[in-house]
Ligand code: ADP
Amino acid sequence: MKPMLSPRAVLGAFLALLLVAPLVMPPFYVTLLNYIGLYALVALGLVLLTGVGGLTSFGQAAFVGLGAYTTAVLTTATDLPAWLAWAGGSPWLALVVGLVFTATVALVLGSLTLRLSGHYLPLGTIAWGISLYFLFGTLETLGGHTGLTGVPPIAVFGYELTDGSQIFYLIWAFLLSAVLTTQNLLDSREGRAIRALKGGMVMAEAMGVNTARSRMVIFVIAALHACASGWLYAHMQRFVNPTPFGLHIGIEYLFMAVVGGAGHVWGALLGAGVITVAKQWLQDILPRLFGQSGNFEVIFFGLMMIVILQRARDGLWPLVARLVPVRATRRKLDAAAEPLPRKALPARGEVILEAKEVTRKFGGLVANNNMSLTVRAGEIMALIGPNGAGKSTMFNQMSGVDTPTSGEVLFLGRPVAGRGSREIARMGMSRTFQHVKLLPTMSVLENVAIGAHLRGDKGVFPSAWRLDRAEEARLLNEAARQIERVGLAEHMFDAAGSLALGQQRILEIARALAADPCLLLLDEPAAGLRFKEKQALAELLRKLRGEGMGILLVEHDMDFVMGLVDRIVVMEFGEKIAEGLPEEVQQNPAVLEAYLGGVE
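Let me have that sequence as a structure, single chain, the form predicted alone.
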């Protein structure tokens, strides 16, 4: 067995190589490393945006252009407006202006683009990417297609970085700082919210995540990374023109993120290195091979992308990581962390959820018709019926996912209609899903911690700079407590996707419990479970009932329901046909008729 290396040792060796690289390498290779660093900074933003957040953007090159042109104008213009004169001539002040300007543009573009979904989103990024590219080449103040020359070098403590070996350290300092802060961000409450986007908007919102905000956060961060890259590029090249900021370069940045591994922070650096070095080599080799000049490397990259998407969809980073025996680090829980505050549960027997004559129509289809029911604290109430009876529609009315056509749903005496899933979760209602919605590559601990999202408040900046550690310890301890509560302690650090279906359903309950609810809504929790798994689930629900939790479960498994619940409401064709104790419902003629021929 190979000896395992610590992550710090590997990182230390990498930093040592970076320190000596400009001292021992020819200028050509130092320049190549500079470009790799610049490209990796943009690709890192795409890892966050596309690989982690699931949002595809082809327009990042335009944000690089914003950073480059902002600093070029501010450092070369002689007649700046009075309100901008303070930033004239200073690259560092120009960086500040560029970041603020880029963030503003990203907020505007994001507010328009991020409302799109499916294939419309990447098409939207193509649209504004092309628009900004032609804007750079059209405005005379930006030098048109000729561009701007005379951009001054960056000075650090009075020392001007005039050549590639001098600016090398600044480029890589920016990149490594971005890598560090991105890793910190992803390993936090904010990062879990961002990663939850891939689990679906409904799930994330039900756990209290503001998905619109999380999407905007990663969109702006990716834009700021690109802006910083453009700023460095302008002062390294000492001139700026529109060519490096076109759509084809935006596609190349996306190639880098995907080839390296769009879900891995260090994949951005690997992808930038592979594409940049391969492009340089292929531009020399392929024309000789074919006996004529041409952009043959583009054809090669296209074929390479197809192969990678088929054979290594996670990119090259996981393959490279397996070659280096790095010891995995297990997250440590802080036993001394102060527990999170808990809300007092309503008194046992108190009505906590009430549906009054709820009707839901979809055009001419009446999915629910005058449905009324109540759920009390410290009881398990089941909503059952044959497939197509309208149970899931009613579940959506009560959980706030959908709004009744008429009637109302009250939770703790307050109307549910018109409130978002986040607000309802904050009030104390939490839910699971008919089809399990977990993040399979994240650990059980992290999945459950998503449920505690609303019980923290640290934002992006504290997360990126590790100022959130006290709160993070409290959130993780709460997640660990819920995992132990439901009997999954031995799997706490396992990937959620490695669990059996029954364990995944119990994991969803642990995640819901991490939100500190007084009411649990369970959507077909026994679906697909084996007999022993159903027994374990029933025992867990009885334990929660004993603690004073109110539980509403939608189910079609009569055997599972009858020995577990306190009361049952039976639906058929969108209407309530029976309500009462399990033994009463079992003898009801209407129920027997509805289930004639067996229960699905």
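Numbering follows the first chain given and starts at 1. Given the structure is predicted, the values throughout are model-derived calculations rather than measurements. If you superpose the two forms and keep the largest set of C-alpha atoms that fall within 1.5 Å, you have the rigid core. First, how it differs from the form predicted together with the named molecule.
After superposition on the rigid core, displacement of the C-alpha of residue 363 between these two forms amounts to 2 Å or more. Annotation: Cα of residue 305 displaced by at least 2 Å between these two forms, core superposition.
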The other form holds:
Amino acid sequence: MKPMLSPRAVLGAFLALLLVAPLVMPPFYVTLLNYIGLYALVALGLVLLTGVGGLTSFGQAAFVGLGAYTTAVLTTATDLPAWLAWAGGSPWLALVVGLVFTATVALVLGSLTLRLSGHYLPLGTIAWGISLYFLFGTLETLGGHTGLTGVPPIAVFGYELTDGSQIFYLIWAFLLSAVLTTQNLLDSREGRAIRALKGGMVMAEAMGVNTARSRMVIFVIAALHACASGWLYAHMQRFVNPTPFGLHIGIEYLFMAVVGGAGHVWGALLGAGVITVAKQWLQDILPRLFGQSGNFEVIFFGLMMIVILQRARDGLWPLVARLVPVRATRRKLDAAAEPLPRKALPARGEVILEAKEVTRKFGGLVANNNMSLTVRAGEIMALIGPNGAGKSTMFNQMSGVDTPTSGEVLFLGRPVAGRGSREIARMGMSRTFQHVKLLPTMSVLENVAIGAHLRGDKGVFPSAWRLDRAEEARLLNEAARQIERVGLAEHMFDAAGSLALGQQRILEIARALAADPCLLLLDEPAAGLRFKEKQALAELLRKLRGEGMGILLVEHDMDFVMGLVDRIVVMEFGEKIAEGLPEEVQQNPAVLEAYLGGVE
Ligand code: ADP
Ligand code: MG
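With the form predicted alone in hand, show me what the form predicted together with the named molecule looks like.
Everything in the complex follows now, all chains and molecules, and the chain you saw is the first one.
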């Protein structure tokens, strides 16, 4: 076995190197490191936005420009309007103004673009990226294409950072705090919601996550990182012009994040480092090689990108991480954490879900016709029928995903129609999916913890600064408790994607349970399971029923349902053809006809 290094020791060694770097390196290299730090700060925002959140932005350079121009104007202007005069002359006050201004712009741009899906979102970011760039070059007060000069240095405790080797420490302090807070954020309730955005939006909403809010959160955070980078840049260069804030630089930032490893916070630093050094090196060497000057590095650079994206789709960080064997930090569970409060379950036998004469038409097709049914606390109700009978449509009416053409569905006496899946989850109805929806690279524990999302309330700032640990311990404890309850304890820390299908289905039930529901809706939970897995599932459902849970099961598999459930409603062609105890339904001629003579 290879000796493993502790993450603390590696970080400590890295800090020590940074500390001495400006003392021993020639100024040229210190400047290079400064640029790497500035670029990495922007790329880090993109790791969060694009790599983790799946939202591609080509427009980050414009936010860098906002930060740079705000501080340049505020620290050089001699005739600021009265309402802004307080912020004049001080880089630190200008940083505050810049951050607030950038957050405002990001909120506006975000509310316009984040709703766009597919390739429209990146196109949207290109559009505003170009607009802001031309705004910088056009506005008279910003100095047009020549820009603004005479930007003062930043002072820290009265000590002016005039030299590259001095601002070096400030740049890297910003970068390292950004990396560490981002790392903290991702490892929290808020972070799990963010990590669910890529590929798990429907699931996340059903677990009570406000995905629109999470998208906006990472968009604003990424913009703020870019703004801080621009602020540092302006005071390092001591002048600003529009050139470094154009679209092609925005593309380069995206390259940095992707090449470094867009899913990893340290990948931002690696990507910024590799690309900055490579460009510098190519700029030096290529003209000599070709014996004439020209922008050869851009051409080489493009080719290099294609090769890296071909060979290492997850970027370079995973490759580097393999070379330096850092011990993985596994989340420790704190068994002493106080349990989360639980809602009281309705009394056994009480009707909790009631569909009244529900009809759903799709154009001329009547998918559900005058369907009525009830589910009681402490019972398992099955809705069965051949393929195409209208079961999933009925499931959607009852879970609030779809609205009936006529009739209504009441959950705990309140209508379900018109409520979003988040609100329904909060009311105590929790569901699994016919096609399993998990986050395969996240651990079983983290997947189940998403189910407990609506039982916590700590947001971005407490998470970034680790002020959420008490709540986090309670949430993880709850997730662990549900994992034990369904019998997956030995897989607690495995990646969810590594489980067999049967176990993944059971994981979904644990996730639904973590929301503290009184009603479980399961759409074809036995589909694709082997005999043993079906038995384990049936046993779990019996146990939950015994604890007073109401369960509605949509099933196609008669055998699975027969020995398990209390009552059955049989559907065919959108209508109820039978209802009753399993034994009764099994003898019903209409049901036998539907199953034996039907679509099967
Ligand atoms: P089951 O789940 O019992 O197999 P479904 O509820 O999925 O059946 O489908 C019932 C009928 O409704 C089918 O004929 C299906 O084609 C139709 N249907 C379902 N959803 C829609 C939709 N969104 N638009 C049009 N037709 C639909
Ligand atoms: Mg179906």
